[in-house]
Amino acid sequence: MSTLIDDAAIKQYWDSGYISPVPIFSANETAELRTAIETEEAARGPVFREDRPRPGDPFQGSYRFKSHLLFKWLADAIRDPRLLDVIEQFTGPNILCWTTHWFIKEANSANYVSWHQDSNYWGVETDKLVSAWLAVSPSTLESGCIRLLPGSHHGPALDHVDTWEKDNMLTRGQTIQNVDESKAINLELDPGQVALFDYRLAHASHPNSSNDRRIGIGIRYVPTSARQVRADWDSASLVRGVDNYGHFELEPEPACDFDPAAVAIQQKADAEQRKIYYKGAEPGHAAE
């Protein structure tokens, strides 16, 4: 087991729903990750400029979701033993990476994330889904770091409304209303540190008022016993141990960037995941 977190931190995770910060990658390693994603953005457009054709580029899909299937460097990062040793303490030894989500706020941008619980939309049935939110650039109060409500993963799901607000970075602007902000805490992170939190935990983030981009990626880990209940098909990457359940189609580990076999399943999985996120929604109808 990892020595990065102790029994007190593990207890805090189960009681409060999070631990942060957990140091994983060095400054140099994280700088390489930033260079890698920004190189892709320079070639293919920003992560949030989704589903727009790029003439001459054989890959015409989105790469905000499940991009561990597109980039060898990210496939390696989600399998890093230093990270998995920590995750294993919450999921057990047999671990799937269900998906990856980029969250990039441009410098001095209005983009924000409203209060929400991921468990309301993802359809993954387990009480051990761990979100590892990796800071690729400084995540500070000024740049709009994660805010969360400790303990909100206990009890029934909170009510959400779909707002479709244009600056909201969530798929449907899903929002928990009337949150008591005085109970929220901020999770500031240096590059290479991660915040771990339960996917039932209510969380949000303010706009980025700094002069640097706030770059982060959410890596979502589950035990192999987890299952998808909002769709007939879903996929995940086996990153440690064995899968004796077969609830998800196992994704190929890319041998190189844009490995054709991995790209094919990424495009299918990306499309299916969007259906899951939007299930039950009425696109374009904002809450009053």
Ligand SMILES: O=C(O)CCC(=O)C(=O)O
Contents of the next structure:
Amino acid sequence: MSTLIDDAAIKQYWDSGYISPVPIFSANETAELRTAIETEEAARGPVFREDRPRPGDPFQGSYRFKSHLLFKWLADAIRDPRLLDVIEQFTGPNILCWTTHWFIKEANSANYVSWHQDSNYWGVETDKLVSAWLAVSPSTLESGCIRLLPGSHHGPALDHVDTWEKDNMLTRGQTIQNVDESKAINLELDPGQVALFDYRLAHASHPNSSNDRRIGIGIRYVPTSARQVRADWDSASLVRGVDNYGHFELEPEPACDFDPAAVAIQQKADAEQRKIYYKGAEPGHAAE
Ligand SMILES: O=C(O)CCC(=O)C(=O)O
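For the form predicted together with this ligand instead of the form predicted on its own, what are the coordinates?
Expanding to the full complex; the earlier chain stays at the top.
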């Protein structure tokens, strides 16, 4: 049982769809994570912001999704027992990490996230998908922290419109229109804290008008009973417990950065997930 959350926080999660902030990593540990990210960026370019392979990059894949299969430091972070002790309160003891998504907004940049429900696009069927959004730099009102509509996970799936807007960080600029923003709350986080939220919850974020980068990663956890219903194949990492269902191909834990066994499945999974995200999109906006 985690000492980080109590019964009231657990109740709030089920009632409102979120709890935040939950402190997980220390300031020093988070600074090390930031150094790891920025060291890769210095060598490779802004790879965590792009969801397509970069021409000329020796790794002919993309880094934005499932990079816990590429980097040992991230593979370790998603398995951190302090984080999993919290996640287990919601998923139960047998836990898969379905994927990881980077959300990096440069200082004073226009990138934003429109109102959306992830459950509409991911094809993952479960009533217990917990997004753990980890702040690697300050996530504030000024830098464009996550905003959400408490309780919206109880309602019906809402209609989304694909806008393909260039500054929108979502794959298809999917947007719920006419949201009553007076009901939204802001989840400000210090580095090392996470916000936990249900994937059916409507959420969004404003551009970054601060002088620092806003670096965050969405780590998506599900119980092993979850299924992928938008594709015939999908993969996930078993991060705690046992998998008695076999609904996802289990990913190897990388022993080092760019471990060949993990890279092979990352490339397959990244391509397959792209098809899932773009399923049903209008012609001209292909998954490839
Ligand atoms: O990072 C953001 O601002 C939005 C994140 C998000 O949409 C998500 O984690 O599902």
